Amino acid sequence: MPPSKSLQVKLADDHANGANAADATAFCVFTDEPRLPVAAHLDEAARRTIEDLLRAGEFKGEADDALVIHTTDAATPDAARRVLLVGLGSHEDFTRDALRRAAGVAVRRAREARVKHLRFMLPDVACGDAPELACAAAEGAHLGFYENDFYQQREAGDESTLEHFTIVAAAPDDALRDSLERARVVAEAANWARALADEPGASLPPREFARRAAEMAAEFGLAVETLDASEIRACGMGGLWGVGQGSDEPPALIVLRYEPEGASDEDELWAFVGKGITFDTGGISIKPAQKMEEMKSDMAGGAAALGALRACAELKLKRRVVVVVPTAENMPSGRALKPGDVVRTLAGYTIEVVDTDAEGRLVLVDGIAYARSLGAARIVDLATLTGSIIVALGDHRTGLFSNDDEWAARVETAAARAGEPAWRMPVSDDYKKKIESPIADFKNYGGRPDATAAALLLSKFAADTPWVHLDIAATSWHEEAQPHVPAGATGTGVRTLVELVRG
């Protein structure tokens, strides 16, 4: 994975200051009045041009729409100046996430137009304080700047030219500058997680995943421990060992710890457990060939948990956190788990493997049990776990399951603040027949509703520890490019977990 270029995001306090250094200026447009709230920052000729476009309905301000236009600066009539109009939808529907997406759209359109320096006018809106709006815009810019064309050959001079993104806001102060720094840290952590999930399976087997996690840990001052295949087997993680035994690439258990300055063992420890299947063929219960290439991202939950810990460390947040990532390849071979096999897990429970393509829950139960053995007082797991959640919620919301109402509410609130909304789903013994086995304590698959059955199985291993399961199967991946981000991994979960730790 080659190092990605970074975007320089900064603040400016007025349109005139440094405006001539910018190649283009982006203005947010609403579908209702006032449609162009910052029109005062336009010269007369540009204002007339834009007002004519809006009046004629050539640009309506719909969310995610954008239009590049050329205007003539009255002071230098021979020079064309580019203006980028970005839609925000209606005032009633405006949210920080709408602004985050608009900034991403602006960045991607600016790159297409080969703009080097883009000024982004922060809209004057009644809802939301300036630091949070600036943070959303900066996050959107960094997230929109991400590309996953790691392996494409580039001709000389064919690289993206965008280098600077200046957010124009009234009276920038330390709070605004701090918000931009927070946005950079969180967005870069999300992009790091996206790059891992976009990496081909051949170049990111479990050992390499563990190596990159350790490399990141060294950079950000995190403690790291990796259990290899022999240690996994010796300590009784039959779920993780069983899934990984069919591959030539051995499984691993990645454990990273963040201990903030001044923390003690008496302080509550939170655990983030991320599914880390670096490639999922389905094993003996093999998947259809169509879209199997996307299974390289079956470790997106693990990448998100690691990315969140990276951001927590860089922001120096005051919470003890451990990340546990059980990682393996799920491959068919003569050594692979067979349907009907029984595995014994770290917690001591046995699980009948009805479907080897329901492997995520097998590795997660060992990850959750290991987190509890470390003394975790609260747990969040993230996993690209079930296709069933896609049927239930589509790709706009993550499925949230929990054994604790208060903990669920905290995670749900954090997800909403982060712009990664979650929807709480049922998990109770009403569905226990789905995971009952005649031969073992549980079975790993019982048919639909599979998202709920899978969560119920995980809950048995969380026991009485407050626990939330985030099924990100739909939200972790875009099959097609969006106006604000490319096709591929989304980094879902990183921002939610950071917001949760921030409180």
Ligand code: BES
Second form
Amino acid sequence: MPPSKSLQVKLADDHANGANAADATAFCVFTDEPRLPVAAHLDEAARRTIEDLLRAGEFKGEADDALVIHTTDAATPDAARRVLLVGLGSHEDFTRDALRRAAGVAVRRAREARVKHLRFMLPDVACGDAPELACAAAEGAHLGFYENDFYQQREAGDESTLEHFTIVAAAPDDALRDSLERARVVAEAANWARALADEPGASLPPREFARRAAEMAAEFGLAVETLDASEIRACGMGGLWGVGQGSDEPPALIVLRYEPEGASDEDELWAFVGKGITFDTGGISIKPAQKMEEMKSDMAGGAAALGALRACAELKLKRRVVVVVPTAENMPSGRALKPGDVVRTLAGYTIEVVDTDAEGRLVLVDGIAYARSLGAARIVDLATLTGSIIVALGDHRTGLFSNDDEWAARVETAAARAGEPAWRMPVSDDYKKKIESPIADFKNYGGRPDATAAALLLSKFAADTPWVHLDIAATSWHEEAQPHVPAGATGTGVRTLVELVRG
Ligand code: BES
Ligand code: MN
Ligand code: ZN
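May I ask for the structure of the form predicted in complex with the ligand now, the form predicted on its own having been displayed?
Expanding to the full complex; the earlier chain stays at the top.
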């Protein structure tokens, strides 16, 4: 499905031409003083209306709150005719993430109010430099603009939706303009990844996933070397082949490369490996029906890795990166893997398939081994891997596992900066009983705790290559709509990886 068109985000100072073209202006409101840190830009009548409203406690400024008001003074220029108040919480809790969220809330509330051009007053706060704040606001606006309604008919008149978002800053300069451009690139890449993860299983089987990746690669000047099913089998990727064998849709290994201008073979190559299960029924160890539809997004890790590469290329970042996405559909059938089967992986190790629903690790070990064979010096894998990480961390933090403290710290820092926080979990042979098999080198499931066992299995395939595994099972998907984003895919991982490559 074609993704919805993107939001035009621009920068202006208060007196810039075009201010009158906006049909609403958004102001951020704090719960504590100064409540309205840009009040100076407001005309008298509007200011009085808002201050009365705040005094009366009708708008508290709590995070995620939003209120549209109409100011009545006939002399008020168009730009201020409608005012959108957006809550930011307290000054003490203010972060770039709070602003990113507020911009998303503003966009969604403005669209509901049929605003076409929204001006957003950048709050005048002491912490955080202006380019960083503008970047967060722009990211929030692009991310909030995303809709996954591609299968819904538009009602007549619905076209008149939000098109422009102008960030009003005290002193717009080139640094601010650059950060707005970076925000656009990163957020559009995240939205691209979200659109893939929101796509139903039927419209995104492995072949179509590979085609969409190749189409993107062509647009952004990336090299593609995708392996088809027979090549996967011939080169010995028994994990990926095994998971795909029950489906009528053949598996694929999507490989995209970004080589920055002037890069040489001596430069360190990084690999991002993403789980690409386009639908996970569980296979013969079939899942219960409840929530199974969410398993259409079991390729969110793969989509995020690809999205990050797209952004790296568009931003011309100076790092050689290869993305490897083992993609398959996990189905039960007369040809499917059976519990007790043994697969031989690319790395040479055999794995006993105790549970066919623990398929992510089977495809990832081949993806990781392939990345190492390409000469990757560092690896990050992203995967909607375990229900267990949802229980452990909920949907606020991604589970981070690693065999290298320094690399783990770099990824953790990048995740925090990107507003996609991760929490380090152990990788340790204390859990090795969970992956030991009496008949093969390893087994794919050994009971709880599973997130740590899955990570331990992956670590055996990463071997001595610095590696981080991000279990995004909880953070890649919102069951319910949030004030700043719709229900569905979140695109988590894209911003983290781009931040990591930026250094
Ligand atoms: N794709 C799932 C993990 C998952 C669950 C992601 C819920 C997002 C939401 C994975 O392939 C899986 O099925 N994991 C099982 C493994 C178990 C049966 C060994 C799990 O975690 O329950
Ligand atoms: Mn599964
Ligand atoms: Zn899965």
